[in-house]
Amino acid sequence: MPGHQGETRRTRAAQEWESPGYESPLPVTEKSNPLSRDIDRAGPQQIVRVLQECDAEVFQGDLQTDAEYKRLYSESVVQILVNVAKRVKTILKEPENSLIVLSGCGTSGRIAFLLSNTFNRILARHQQKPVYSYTIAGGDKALLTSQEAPEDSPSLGAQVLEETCAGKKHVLFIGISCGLSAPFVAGQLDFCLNNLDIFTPVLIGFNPAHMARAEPIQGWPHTLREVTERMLDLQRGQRAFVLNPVVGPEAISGSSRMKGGTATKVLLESLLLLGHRAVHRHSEINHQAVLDCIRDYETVHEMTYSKTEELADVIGTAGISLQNQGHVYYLGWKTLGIMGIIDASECIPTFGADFEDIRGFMSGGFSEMNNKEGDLSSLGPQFCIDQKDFLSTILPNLGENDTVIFIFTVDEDFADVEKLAGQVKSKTSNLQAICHEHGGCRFPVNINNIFASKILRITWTSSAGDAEDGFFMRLQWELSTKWILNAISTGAHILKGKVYKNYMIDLKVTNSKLYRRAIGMLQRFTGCSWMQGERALLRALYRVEELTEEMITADVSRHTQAANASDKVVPTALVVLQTGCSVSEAQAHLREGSVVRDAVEACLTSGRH
């Protein structure tokens, strides 16, 4: 954790993203986080700080904030997850005809599948039924690739919903969007607040509830506004929860896999954990267990990011692969096989990056994550997750331009481990390690040597040993792994210059929310109006001067489909803004840039605006 120094920039810059004038009318989950605005001109070492203090704000709750702005660790979000925490100790006691349901579109839906897996486990190991399911917008293939359009539905939301609830009689619904703002979770939120003879609903999400999206949802009669302050009404009969701290604005502006992902995972793991240990130990579900939970993750913070130095470097050596035009492969194991995939599949969206650019591969594949609708790696290479298919399509043509960087715990199977390390270090010596080990359990020397000084290692106390508590250190592992993984495709899109100050300036408007995001940033670097800026975003997006009617007139879902061909639309329609000059000069100034930021710069002072 930060000293002194540290806690005062953190606590100065929290207050200057609360104060009321500052950038007034956006959520705060799309500000500009003070504490990251020279991020895109930072090296390796300072980027993991800028990292560190911003994920310390998820924690933070000792400031003296308007109560709109609630945190963690105040009182009232305390209550709530103590309260949600007894509804699912109900269920866990009376399982027959009853669900828990956890939902979301893009890292949300990700996290709610792997946490339905967690738990479901857990179960079993109890000799239970399973008793979680998830749902995400766009089906399983959104667990690896961006699905937007389905996201932008409400109507299926609530048919996913029904579906999967169908013929149960008890049922608690948690619907995930960070920043109160995804159409999918609002019709599913509908549907529950229509049926509560059945469902309990319960939206997580890191805005107050005045912020939440008060846009007319296309051929929907609601906002999810509208829905918020339904479901705060019901709160006081503790027929409806709102979960919704506030975390502070993300590193890299709207980013919410995040922040946003981990105060998901910390708040959601901690009310289910809390859950099953009063029916499995008979624990008491009140505010000191929900306070003891939360402080544990804090602590898997401070583990984490005291490998300050071995992440710098594994962000360096990433990031001069992604400089000269490598890659960068996970190769994980279990859960935290996932946690890569998850993170890889981000960097799409997040950085306009390529597919190819970060990869995700885990031992079993599909078999081992376990997803709904099974193996989906005959829908093309996206979806061809097995450390086999590494092997296969990736090996064969590795290079020194490539970094490996293999995920794993002292649990594994160490010859495994072993035997695909000596394989890659054939064809690269760009192999890295993230490990984490336990107790007296030490890694065998021949892994510490087959990597040499390339290991991030974490060394964790041993748990008591019964189900929860070997559960909740793998829960652990994952927290410290996504902060590590997020770090690393993070900085290395940073080094690549796919980040302008501290915003995703290359992201694709494949979705309303997106594109919303992407007028704003015109908005916010050229002091344009909301028109302009939309006019200049369709020119970059559609690759023409003048605009036809038809363009000006189409929905946004239209453009939306559109922006799947279009390339660096964003930093296009910024120059073009920014120097008066056409679509094709502003494309020709960024081919010869190269690296996103640096053409900007250059046309920024060039004169010509």
Ligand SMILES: O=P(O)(O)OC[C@@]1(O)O[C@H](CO)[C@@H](O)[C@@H]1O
Contents of the next structure:
Amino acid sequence: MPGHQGETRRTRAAQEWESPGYESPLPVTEKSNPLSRDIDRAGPQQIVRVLQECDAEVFQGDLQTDAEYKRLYSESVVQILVNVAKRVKTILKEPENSLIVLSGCGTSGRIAFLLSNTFNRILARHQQKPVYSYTIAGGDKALLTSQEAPEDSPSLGAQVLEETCAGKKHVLFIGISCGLSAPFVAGQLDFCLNNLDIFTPVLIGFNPAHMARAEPIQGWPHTLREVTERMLDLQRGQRAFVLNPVVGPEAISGSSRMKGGTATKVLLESLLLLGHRAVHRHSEINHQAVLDCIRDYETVHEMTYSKTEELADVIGTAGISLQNQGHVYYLGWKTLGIMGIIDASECIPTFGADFEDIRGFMSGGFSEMNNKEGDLSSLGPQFCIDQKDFLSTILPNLGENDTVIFIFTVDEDFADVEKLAGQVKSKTSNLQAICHEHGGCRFPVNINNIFASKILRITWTSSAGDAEDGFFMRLQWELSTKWILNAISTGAHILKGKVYKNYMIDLKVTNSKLYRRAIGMLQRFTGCSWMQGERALLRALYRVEELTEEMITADVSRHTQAANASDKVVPTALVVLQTGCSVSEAQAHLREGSVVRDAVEACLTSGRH
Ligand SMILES: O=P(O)(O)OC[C@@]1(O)O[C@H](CO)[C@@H](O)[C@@H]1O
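To test you: the structure above is the form predicted alone. What is the structure of the form predicted together with this ligand?
And the full complex, kicking off with our chain again.
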């Protein structure tokens, strides 16, 4: 794709979604992206192109100097990164009784976990004790599966944080909520604000402060907007920090696992790396150092998306597997294995997918995960993540409808990769590799032979630096892998018909944010009122024609709990609203059309005539 054409499209799109009336009053993270409007009708190549452009928006500079929205490269954002990196440095220099806690819900919490482990490993290389910890709404179960309900509890957030920090005298707390929306994180920030003698709170998200969630939180006297405003007041005296550049609407509306997760990783890694380099290499923490770091990540975007053809091929293969009721399996090594497990776990709430549709496994399983709660495999098949589990439970039934994607780097034991690939190859020809190598280190011939043409290989230029450079390269591989896997799972679900325009129509309404998003979607597509949308949603959720008084007056938390057990709730409500049919008729209609998008589209189009 010629670069300037993409840039022109991005500028035009930004002018559109930045205009004050565009999908007002939705915050940026919930708006639909003009660049991806027709992604549901795109083929694999086009899907990659659209995702590339949407992801490039993460690194877009200010359109004008007085632009309303701050971006990653904006002066004020860079300054906050500098200030927070200096706090990191202070803690690393005086680690006794100190802690850096990273926290979030869903993807945000998973990234918190990943980075907390990585940076503790960097410290170990320098013979330093761990300083990092993480919290995630729903505990370690949420690292592997979707646990959306705990996201709604501020008191749970505060309690978990208090336990994590017991006895500490200095805590840098970094709460991540891409939409500035999660009550769990709000509770933690409020706890910090009430204990400023110990805590320095930092909030990371991707909306301007005036778009932070302002609706009342059940059983709590504050809102996230109010907490954000309190933090902004304290920011002047550097007692709290709000890092909230805008990165543009998601390619799939509201799917903050994508750009939100990416920008979180870029921001956090940049500020943590600078803090570490200041201590271990005595380098300066200044604007230029921040800009250099972000530019390195921008290069990762370019390198990754230079593999458009190969990526489109994998999406096509994975899409066919899902269309034929087959499965996609990620088999990864080290942290790239974790990236696979994370990406797979997100498909359940995002696309209403079954946990068997896309699954991730990693070499070493829980001993390699290094999560706080240890081996969770006894909790059920969803928690079996070791490649050994793949061999014992999946391999025997693997077939031509399944796609298996190997994710590894030149640092792996090739004999291991080769042996597993041979076993998989005897069951399915849909074998793919995503692999990272660097200048001095290439894959041996037998690895190339076994995957033949099905290799998406990225060769990185390595700097002959110290161990920290090695870590930095791995962080870049992780981000690159994230982009690739997000594209594969999103693309495959698009090809399966799980996306309508650029909306995830079959999402699970398992927390209050998703519940509100679903009603908003019903309003948008049918023109109904909020109340009509909510009633239709509840009828679909409880599978009843008439709502009882109890259902109407119950708390949203009761509905979101019930949503776990229901299927195709939003598509059913859409059909009910649009045609005036009963819930059971709508369900029958959706069963007939195996592709959700087509069934919904047929109904919406016919309703218009
Ligand atoms: O608090 P955030 O980061 O805005 O949102 C977190 C979340 O609700 O959103 C994602 C789905 O959109 C999931 O990762 C997670 O469950």
